[in-house]
Amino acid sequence: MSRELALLGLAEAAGLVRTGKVSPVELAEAVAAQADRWEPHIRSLILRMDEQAHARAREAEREISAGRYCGPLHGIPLTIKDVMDVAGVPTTVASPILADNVPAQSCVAVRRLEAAGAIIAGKANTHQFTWGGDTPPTRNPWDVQRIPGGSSGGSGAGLAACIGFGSLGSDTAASVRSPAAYNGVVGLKTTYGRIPKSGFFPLAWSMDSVGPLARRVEDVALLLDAISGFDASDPSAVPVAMTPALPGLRDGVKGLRVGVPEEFFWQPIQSEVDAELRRGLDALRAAGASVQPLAIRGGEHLQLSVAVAFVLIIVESAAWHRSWLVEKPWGYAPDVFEYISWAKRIPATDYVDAQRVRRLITDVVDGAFAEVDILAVPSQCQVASRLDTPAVTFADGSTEHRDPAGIRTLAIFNLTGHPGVSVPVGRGTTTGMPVGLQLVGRRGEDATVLRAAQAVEDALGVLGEPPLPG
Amino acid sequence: MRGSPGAVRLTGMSDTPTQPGVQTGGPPREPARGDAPHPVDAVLAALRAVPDSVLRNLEPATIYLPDPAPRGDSR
């Protein structure tokens, strides 16, 4: 009972906690089963908070039973990314400069989870500082010998194996959709500033979004309305209403425009993923929306989206790092360190024209929103790599290193501000890995990049848990 | 490596499991004459490729703020 009571979905056991068929006891004790059947291979977290979370769902069980239910979060265990403060425990962000920081209170997003009764399960591993798309020592559940992408890689990782309901992470270039996308899972990049991040250690702060992840399009829904809303401690915090996502998330796609913008985005790319996205292209076409080839006007500059995110994510995060990286060197992993200190190398006037072709390409995609409603792109163009192998070769023979390839779909939306969600559409008929398509919207549409996804996860359904490995 | 100007190759990823929370390594050693063009090189030139007929007339972006009513769901 225990471990089918973990792979369900976040709403399936809510459900069940309503209406007292299940306590929130028993959802914690599955997940922490779940966790001691996978962590052995896949190491998604960081720290267990088996007691902790115990104690709570205790706490939330007689709350329950006393009447005080408090909506489809309370008594459902959830893990955190290790950027993001939860009270008591430390945020090392996986470094040892950080292993006695421990906060007082926790992050807003966080709170505004625990305020809904949320139970926090443990923190989820992240590739050190969120810089880099491995997330050592985190292996992928689906073939323990491949990446679990990154940087929220515990929080995919740790999903697919169904140790927790939902999770949340962080994206600055790439770090919810691409382990999203590699472990089969589904992650948004929220539209920027509609999560604060107080609370929330940064990377690049013009970039930085807080997203959820979970099994089930339904449950990010569940999770991005929770945490939702303007808090005026975070300055780029946006200070409007949006639309919540979950009350029209089955209204359907009919009469929704989907454009496909075939060049940059879909080439090059691995035959067995081309192949899976298709199928997410026809589930949308068969569910009613008008999925069309896109030629954006511009496009030829959205090439450089990859080359403009790293010198913004390099400088400012330079700029937070400055003085750790002279007096504390020994706590940065060397590619961590090597990457942070290009920042020696690029001049300011090079950072303001960095921002400059961000304003253009900007103007871009705004400008293919004027088509469109949504536009439907690969969240990766190839499946995860093996541990051994950082190159990824393509089917047209051209090979890329895994640390731009990894962002060259994903990072334009973080330059431009818009949500995008990574849904998946099936597992490669080659190497049996998940691939995930990305559906992005306009800024502050995030409710119709969820609709969407829901319509593709309502043809194509969801992985489900992976074979535990020998 | 791809041909196009926003194609960059990155080097020193490390590929090396280490603990959580125990990411750690300090500075790798400084470039040597001989050494081959440093990554982030190859991430400027790309940028300082972008005429100044494109440049011109464009201001740095800002913090992305929002329109004053965004529309929340297409419809």
Contents of the next structure:
Amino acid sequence: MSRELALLGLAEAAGLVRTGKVSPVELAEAVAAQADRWEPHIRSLILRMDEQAHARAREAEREISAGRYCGPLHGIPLTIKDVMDVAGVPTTVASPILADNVPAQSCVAVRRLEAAGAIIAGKANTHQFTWGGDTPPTRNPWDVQRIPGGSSGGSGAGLAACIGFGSLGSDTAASVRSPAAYNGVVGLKTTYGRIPKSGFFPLAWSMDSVGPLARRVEDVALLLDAISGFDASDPSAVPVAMTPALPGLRDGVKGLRVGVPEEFFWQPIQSEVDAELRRGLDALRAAGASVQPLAIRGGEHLQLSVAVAFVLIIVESAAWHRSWLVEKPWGYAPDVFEYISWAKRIPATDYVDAQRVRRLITDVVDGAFAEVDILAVPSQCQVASRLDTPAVTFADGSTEHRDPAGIRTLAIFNLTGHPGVSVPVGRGTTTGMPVGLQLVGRRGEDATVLRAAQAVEDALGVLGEPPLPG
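Given the form predicted together with the partner chain, state the structure of the form predicted on its own.
So it's only the chain below, everything else dropped.
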């Protein structure tokens, strides 16, 4: 029975809790059992919080029995990427430097979840200091010899293995949408500034966004509505006009204009990825959306997006880490130390020039939304790479290192601040690995991209739990 409960969607589990058919204690036990089953294989959690989760579940059970039901997150176990503070447990960002960093207060986003009655069941693994795209030592549950994506790889892999009913991740260049695509779950990079980042460990302040992940679109919408809203304690906060995502989620996409920019975004691509993405586009057409090719004016500027993103992230990250790089170099994995140290070779003029090109890229993307309501592009042009294969090979025979390949279609929207969701559209016929379609909307229109994602999910379904290794 516990496994059946763990496989439920968040909204389904919430309905059973609300009607008294299932208790929060049963859900917490089901998630812990699923972690017992999967963690030896995928290592998605940096910290299990079974004891705290069970205690909070018993408390939630008493609250609900006494008529103090808070809503659909009450008594629901979730995981939190280990870059966000949860009171009383370490926030390590996967570095020994922060092994003893135990915050007294949860970050704003987590406090909002806790106020809604949610249960924090564990801290999900992250690529150290949120750098990188493979999140060691976490493995992909669909094939444990493949990467889970990064840097929210623990969130994505854990959800695919049904460890928790949702998770919070962060996305600076790909870090929610990449693990969502590679692990076959739903992940939303929110409009920049929509969710406060107070109590959140930064990578690049001008590009960081908090984002929810879950196995179903409706569950992402539930999480988004619970944590959205301006908070003055966030120094990078941007007041954003927000429409709640849940109320209009199933209003359909009839008449929605969906643009498909083949140039740059879809080239090069792996054949099995392309085939599954086309199924997603067909689903939108069948649901009534107008899906058409889109030639983006000024699209040549998009070719610079990966380089611009790397410059901005390296410099902004190095500004934060500068003292530790000198005083505590032992606390960095070699790849992370090398990435951040590149800042020494980037002059200030390059950072300024990168910001100028960022403005051009933003204008190009804004211009595209004069013609369409949604951009439909690959979340990834490749399936998750094997652990021992750093190069990606595409259908045209070209190759690329998996790190820049992994942000090519994603980092653009961190530069511009637009919301983008990765929704599963199937599994590749050659590898059996998940494929995700990215749907991007105007700033502030997170609800619209989730509505489009819901139409895709309604047509194609969810992927379910992978087979257990061995």
